[in-house]
Structures are given as structure tokens and as C-alpha cells.
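Given next, in C-alpha cells, is a single chain: the form predicted alone.
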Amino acid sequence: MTQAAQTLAEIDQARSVHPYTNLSAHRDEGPFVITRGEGIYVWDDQGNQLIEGMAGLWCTSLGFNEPRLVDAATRQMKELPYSHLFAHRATEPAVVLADMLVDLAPDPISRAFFVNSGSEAVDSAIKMVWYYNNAHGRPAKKKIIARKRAYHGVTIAAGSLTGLPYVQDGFDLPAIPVLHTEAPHYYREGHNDETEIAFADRLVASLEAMIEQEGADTIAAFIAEPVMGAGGVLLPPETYFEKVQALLRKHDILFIADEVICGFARTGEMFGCQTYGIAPDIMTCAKQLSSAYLPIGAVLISEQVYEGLVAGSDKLGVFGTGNTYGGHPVSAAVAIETLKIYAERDITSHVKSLEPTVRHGLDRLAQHPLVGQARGVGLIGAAELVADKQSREQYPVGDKIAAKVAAHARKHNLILRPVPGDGIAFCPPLVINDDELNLMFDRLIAALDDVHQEIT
């Protein structure tokens, strides 16, 4: 049946598939239909304006109407639409994009792959770390570790390192030799009269542990995102990956940084790495690599790494793994623009300039009956829901109390997403100001206030 004889909710329902959707419950709500957007505000197709504060899935940093973005695809797209990069072909866009990459991440990184999201760099990363492994003569050496919590793509083997169960549930996953050490939750895991600094200490010993039990011989690489996203915002406390940095090099064991989420000044530097000081042997990044108008992602990797993937390609005459799509050269063109744009704005500095904002936003959230804890750094936080702030007791897993806060702040123009462990999250555009900051936090706010009054 033709759109005309229909409404675009009723062919969605007829005819898509929706990732991370109750799909029985969608035959009978059917979609939040979204037509446009506007600095920090996206519309819906009944008219409503919201803020956008989740910068639609962490990603959409210069807000929804660039026009340096839209103009750098048309140039681009104009001049040359598509090429591709395998056996030694290459694009201005790719090269010139890969070198800016490099001269932003933190040593040792020194070379840029192309993908075309964060799942694809995540399996590209375990790809790299195997086969230069193998290269070495250490193909025993396999094992990755993850953390329980983490968020790390879908894919086959960024599922696999998932540490959340909706994500591997009936799909036969973990797939890969996987382990998953402790989530750094302070606040949830963090024992009476436990610091920081002695928590961290714990979970290095319990990651120690796990790596003489399984055999250093065979583990090849440990993954961390600096902050972590879609498992409930944990910062992590303080000294930790100081010391897991020196427990992976006591073992030889590879640091894969995921910066999908805190990559590009989400967390106030241009990189997690960078406010949580990571040297990280491989680093993956996607998201606001182009502000998300166009598809792209990347691992960034080491002299080192890049020189044991030269060996085994020497050794087998090929490296054998890449992407139709990947370094696209309009996507490229447009993550030039964006990196463009971060630099001419500043887009660090502004960020830095919101904390007093932020942190007072977050104050006012931790005060409200319902939240337990709220935190964040940069333009990224969430507020962890509790039935007892005194116990931290959580309510039952079937009330969905988080589910209904977003809903609630929907109400109230304002997107925002529930996270595991009753958490609400915020991510807004990196171009929000001090006024959208806080009606942010007044219409969050107000959607506590109405599930608490619809609870008590």
C-alpha cells in the first residue's frame, strides 16, 4: 500500500525491524517518528520540539543543522562520490583524514584503519590484535578481557565483549574467547568506608588474579572504554586505569581504548585517553568522528601494532580484512569538517566552560528523592535511581522506574535514555549552551518530580 493511503507509523509498523525494540510492543505503539532538527532540538511529526539530550545515540556533537557539514558531503560528493582503499588505492579525503587523526590521539597511536561505525572497528581491533599475535608466533595468545557493564558494539565479536545480557541473549553470544573482569561502579560496588583509590586497588588485584589464573600466555588484549556509556555512565574512580596500565605491560598485554562514545571532547579533552591518561596500544572511534551526518568510524593504532600486522602480511602476502565503505570519501570529507570545526571553535574549551553548569545541574539532581547518585564529566552524566537513598536500595527490576522517567521527560519535550542499573542518561550536543543546559536539567527535573508523585 502506497504512503499516501498510509501514515509513516503505520508502514513502519507493516514493514521495519527496530534495533533494540520490544518488537511484540511496537505491533501496538509503533514509532516515535522524529522529521527534523535544529541546534539542539529535533521535531516530531506531531509538532513537538525537543531537546535532544542524548545527542541522538551519543553521537550527534554539532547539533542537527550544520551547514559546513552539509556543504562539505555536496563538494565531496560532487568530486568524487565513491572510491575505495584496498590494495593500495587511496583518497585526499582518507589521507588527509587519517593524518588529522593521528596528530590528535595520545602517543604511541601513529596510523589510522577505516570502518564504517563502532561495532565495525571494535571486530577490526580483535581482528588486528589476533593477527598480530599470530604474526609473533603467539597464537595461543587469543583471550580478550572486557568488563562487566561495558558496551562495545553487536556485532559477532564487539557482542561477545559486551558485558550487558540484553545484548547477547538469544543470540548465542559471547562468540569469541572472551572474559569480564568488574565493572568500576563506586557507587553501586564500592565496599563501607571504601575509597576510591582502595576500590580501584581491589579490582586491579581481582583483574591480576584473573590473568595468572587464565595464563598471561594466552590472553591478548584487555578493552576499556574510559567512561562507560550505554552501561550506566561509570566514571572510572580514582588511580584506576593508572594501575591496570602497569598490570597490562607487566603482562604484555594489549590496551584497546574504546572511544566510540567519549571520543572527540565528549568528556572536556579530545579523548577519554586523554582525561583519564591512557597510552593505549589500539584505540577505536566512530560517533562524533563526523558529528554522525554520514557513517564512519576508525582504529587507531600503534607503531608497534602496525608493524606486527606488516610482519604477518609479509608472511602470508595480504592483510587480508576491510570494508567496502570504509574511508568513504564524502564520509571522510565530512569527518575533516567536522575536525575542522572542533579546532576553529574550540570545541574543548567550550565544553570546559559548561562545567560549573553541569555540575550544578547535577547537584540539583542528586537532591531529588528519587536519585541516589548523580554523576558525570564534560557533557556526559546520568542520575542513578534508588527506592532508599540512605540503603541505595534499587527498586524492582519490573517497575522500569528508569523507563518512565524517559517517558515522562518526553512529556516534557526532553529525550533522554534509561540505562542499565535504574540509570537516566544525558549526552546532549557538544554546542548546547548554559540557558539549554539547564531547562535540560529543569525539564529532567520535572519528570522525576512526576514519577515520584505517580510512585508514592
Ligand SMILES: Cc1ncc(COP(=O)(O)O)c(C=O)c1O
Given for the second form:
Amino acid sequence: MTQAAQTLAEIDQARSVHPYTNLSAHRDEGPFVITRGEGIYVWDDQGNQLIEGMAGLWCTSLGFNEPRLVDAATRQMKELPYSHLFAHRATEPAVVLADMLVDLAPDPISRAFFVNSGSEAVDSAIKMVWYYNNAHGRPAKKKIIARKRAYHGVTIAAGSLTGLPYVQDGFDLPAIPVLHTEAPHYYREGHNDETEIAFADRLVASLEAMIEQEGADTIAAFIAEPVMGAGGVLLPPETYFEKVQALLRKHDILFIADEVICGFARTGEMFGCQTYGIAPDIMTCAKQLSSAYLPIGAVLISEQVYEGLVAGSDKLGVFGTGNTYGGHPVSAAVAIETLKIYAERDITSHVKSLEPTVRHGLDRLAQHPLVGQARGVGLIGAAELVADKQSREQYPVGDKIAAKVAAHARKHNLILRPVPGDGIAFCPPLVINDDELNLMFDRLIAALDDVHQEIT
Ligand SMILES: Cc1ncc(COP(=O)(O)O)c(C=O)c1O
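Go ahead and give the structure of the form predicted in complex with the named molecule, now that the form predicted alone is out.
Once more the chain from above appears, this time first in line as the rest of the complex follows.
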């Protein structure tokens, strides 16, 4: 067994290129091999049983061994393993899934377009926005406003919208017309004595100044994650989204809600838009749509946007975009089963029922000497590490303090993720229970204790 795993590691070092990895360090250190999973746990090739406190990449909502998803995939594989949706073709799973998604989504969403990942969903949304404005004779209305610290993926448009240097550096991004406005990070960016509402007003005033300076007739859309995930788990300040939304309406700018992490109960409502009162023109989703068991994503659009696409396709003869695997019947069948399970188990109520335990965990974290702020909503959160709780001074970047905590967490059999700004994020499978959550926080606090001891 060990021999086989070693061989696997060696082959990996010699043959693979890993995403989001320091490639030379990987050549030296090799991979962290995961072999199986059950519930909120995964096992590595050394036999360690770890809590997957990030649900993989914020995605395995139903844990690691949901047999109904396996059965749904098997059934569909046997019935029709592949067909596509180009040129008027349809399949039952893709139609049923579109219908279910539109029923779940907030107004004014009325239609679904399928892709295979979050990045593809974001790229497709941007293409739709451009196509829509071209159809309406507004060829100059093309810029997209995103936010600093946003994460929208890695493809050329999505990677351009992402507001994190490590995603863009070396790749000649941004490569599309994008503007980055302020990140809604009250703890770090709020001024002394500034209330959360005053902070939101300041951000919205800055956004308005950007729109006026650029000219609203050049700006097509604003894109935002309801809760910023990979940028640090940043929760919007009170009143922020209602004010942003009013401003966008005033200037005829579309609102794209990137629900790739928040979608499907992560924040305690089915979508982050519902948690924060957003009525989006376009929503992008993926990840928890299928509990990540198979790749699938969707762009959900309003009838107004759809009518723009129809107008464009009337002019041009075809709505000329789509992917070979978009709406793949097996992925769609798994997504349908996932949505059925969410409904049967009343997943949003389950997440809400865990709020007191999450709150208690956040309170414990906030008391730790290394933690400046512990924040969260639903089942997503982060502890922001500081050198000085009073002044909020951070550790030098070179100390990689959050990475150290994540490494120690691993020794305590907990997988967590360092996020920008010295945050340590958690985002466990939604099927977690109170005891497991308490255990997750115990292990995180043990890791914080280790690092605290190490540096003092
Ligand atoms: C908010 C958000 N949008 C888009 C993406 C990109 O998704 P994918 O990695 O499936 O391309 C991610 C991935 O983490 C995400 O968090």
C-alpha cells in the first residue's frame, strides 16, 4: 500500500502540472494524496482521517459518500451517457434542471444556460452581456466593474475580473475592459469611528464616482460575489448591496451575482442573493449545484437579458456560443438529484439550525490572541490573524502566518485554507452536524495555539 502510494507520488512529481501550486516546491515535496471520503471526512494515503473543513474547494455540500448521487449518475449513464444542447437539441435532464433552477432562483431570473465550471459560467455571462448590448445598439457599453479581492475564476474574462494579483500576474491579465472598485472589507478598510452603514455609503460613493468618470454608457455590468470567498471570506457591510443595486439601476448597468460559492444554501438561504436582498439580472453558479460530484455550472438570466439575446440572434442568425459538455446529461442528472436532496432534507433550515454552534465557534476564535476578527454567515467563515488585536497590525507578509496555521491544522487532521489578508477560511460540507462543527473549531484552535507558541 505504502509502496503503491509512494510510486503514485513519484509519478505525480514527474508527470503532473498542478493548478494553484508552487511548481518547484511540488517537484521537491510531492503531493498530498487523498484516497477516499465519507461524510465530512477524507483519508490521505497515510491512513489519516481528516475533516474536510473546506468541502474540497467550497463545493462538496453533501459530503463524500452520498449514494443517491452515485445512483443518479449510474442510471443516466445507462440511459443516455451523452447528448448536447446545440442547434435546438434537448435532453430530459437538462430541461428538468433548467426548470428546477429557475424555480429556486430569486426574481427576475427566468432562464438557464449550462456550462461546466464557475469560470465558464462567468465567461459566458460576460459574453451574454456584450452580446446583449450589441443587440441593443450600444457597442460602447462593454466595461465590467468587479471588486478588488474578488474571485471569479481563471479563464481569460473570469481571470480578468478576479481582483487578486496572484491570479493575474504572469498571465497578462486583465485582458478585457474591467475596472476594480473597493472591496467591502469593513474590519480592514473601515475608518476609525466609521459605522458599517457609513462605510457602505463611502464604497457606494466611490463606485458612483467611478461610473461617472468612465461614463455609464461605457459600463455594461457590475459583478459581485454576495460573500467574497477566495478573497478572504468578506461579508458585505450592512445596506451595501441595496445601495449598490439602486445605483446600478439608475445607470442601466446589469448586476451579475456570482453565486459559485454562495449558491445552494451556503449562506443559509438557497442563494446569497436571498440572504442579502439582491435581485440580479444574471447569476452564475456551479460547485454545490451537483455537490461537486460531477462538473456542471449554469448562467441564470432574467427575461430582459434573454430578450436581448433573442434580438441579437435574430440579427446574426445564431446565438453563437456554447460548450460540448454544457448541460451534460449525466452531470445534469446528478444536479437534479442534488437539488432534490436539498429540498427533502430542507438544507437551508439545517444550515440555519447550526448558526448557534457557528456563532459559538466564532466567539471562541475571536478570543484567541492571534485572531483580530472572526466572521461568518451560514456555513462559511474566516478568522483574520493579526499581530496586534488593538491596532489590527498584520504580521509581515513573509511570515505566512495563515499558511502556518493551515499546516498545523493538517497535523490536527483538519483541512482549512489560508486566504489573502492572513485569513484562515472554513467552509465545511453542509451536511456537517453540531458535534462535528465543534470538533472542527477545537482543531482549528489547537492549530492556532501551536502557532502562537511557536512565535512567542
Ligand atoms: C465565486 C467564484 N466564481 C467563480 C469561480 C471559478 O469556478 P471554477 O473553479 O469552477 O472555474 C470560483 C471558484 O472558486 C468562485 O469561488
